[in-house]
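Quick heads-up: it's one chain on its own, the form predicted alone, in structure tokens.
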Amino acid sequence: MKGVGKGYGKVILFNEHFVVYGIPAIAAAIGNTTVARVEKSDRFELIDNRPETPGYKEEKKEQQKDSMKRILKAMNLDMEKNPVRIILEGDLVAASGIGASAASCVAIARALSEYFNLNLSDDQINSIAYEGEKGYHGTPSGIDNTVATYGGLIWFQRREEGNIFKRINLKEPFRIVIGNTGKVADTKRAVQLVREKKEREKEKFDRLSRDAETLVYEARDALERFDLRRVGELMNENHRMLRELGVSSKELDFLVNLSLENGAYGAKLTGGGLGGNMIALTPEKDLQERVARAIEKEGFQVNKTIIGGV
């Protein structure tokens, strides 16, 4: 008896951090996934064979244990009575900013559901993965696990009475480059820094939030019209806002500027910031290759992938 499940990696195109405070965000699944396999064992064990940014898995080990406990509790599974071995693999690099933790939570929940014949719906998987995400992020927005579960390009708004998420339809998929700073980011710390800024500089935070809300509606319109030049301009603006929040880093800014110098339509950090990954909008194949080469030449890891194809 075996169980297999997968979760999508993701990028946030607009409004990470602002999304925690009820401002809409836009996120997209990418063409890379984490796969979980569950098999019978005489004791519970989790074997993590995912490719990684060096040090990521070791640094997240305690958070992963906490997350696993939360998933098992949410699924009402007792590993002492029914021990299993969970093996994590796939082509999504375990790194900061691309939804690695959410993808693993979704993959694990789906694999356990199949193994124990629970027949859980996507909505139930999403709820379980949200509980798992608490182990990594404290108070997650819910956006990562939603994209990891359903795929696609998603408009997401956090609401106390229930999160809103809608698919955004694209005319066709488009290419992006993901540049990895190589720095493992602490998302909990980034979220805390933003919270402190909100309390300390309320007027500035409120202004940025209003600007971010105006921007994301314009970005949705540009995506639906498939005006990728405008999408790129808005990505640049969103990165500037995130810098003002204090969640960028010198490595992220370097990769953003390098991408723009090599012709990217737009570029910004993605995810919690303070390290992790950035994304560059590179719709044409030769442009994607050029930007990827420029980043690799500087010694950084890249992922050439698509949005709208999963």
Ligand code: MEV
Given for the second form:
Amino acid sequence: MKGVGKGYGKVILFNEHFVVYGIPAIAAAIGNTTVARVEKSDRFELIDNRPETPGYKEEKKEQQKDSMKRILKAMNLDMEKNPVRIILEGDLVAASGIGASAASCVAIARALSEYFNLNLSDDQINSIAYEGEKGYHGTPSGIDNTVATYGGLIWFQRREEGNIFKRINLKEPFRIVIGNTGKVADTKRAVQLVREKKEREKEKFDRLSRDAETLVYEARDALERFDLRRVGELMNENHRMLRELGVSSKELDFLVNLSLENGAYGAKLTGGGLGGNMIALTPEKDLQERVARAIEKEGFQVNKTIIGGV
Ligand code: MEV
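What's the form predicted together with this ligand like, now that we've got the form predicted alone?
After this comes the whole thing, all chains and molecules, with the earlier chain placed first.
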């Protein structure tokens, strides 16, 4: 008996954090995935062989344990009675901001579903991964697990009565560069900081939320028209909003500016912020190379990937 499952890594193109409060956001799967394998064992074991930003796995160990418990509970699986070994691998770097936790939750749920012949649908996998995400995030919006489950480029809105998500169709895939600050960031803490800001500076938060809402509709139009220059400008604008929210960092701002100086159409932090990763829109191959090289020259890791291809 064996079970294998995979989950996509993701980037958020627009409105991380705002999405927690019901403002629509746009996110996309990237070509990298986490793969989980489930094997028979005499005791429960989770072996994490994913490539990582140094320190990430150690720092997330307790959150990962909590997440694993929640996944098993949501799937009604008893590891005392039916122990298994779960092995995590794949080419998605375990790092902050690129949906590593969500991708692993989806991969694990899929692999367990196959191993125990549960035949779960994607919608069921998505709900289980959402429960797993609570171990990492506390109050996740659901955007990460949704992209990790279905892939593609999606419009996502959190709603009490059921989240809305729709695929956005692109004329063709486009290239981006993901720059890794090398800093492990705590999404839970970032979400908490924003919550405090919302309570302390209500007017400012409301103004930023309104602007973020207007922006994301325009961004969807620009993506559908394939007006990548406009998409880039809106990414810059969104980065400014996220800075005002207080979730950027010195390294993120540095990499965003470096990308723009090297010709990127737009650049912004992606995911929780406070470290983790940023993205730069670089549709042409030579531009992607140039931006990636500039980031690497400064000693940071990059991932050259595409959006709209998976
Ligand atoms: C994290 O990838 C995205 C956040 O908006 C949190 C969430 O949506 O759950 C920061």
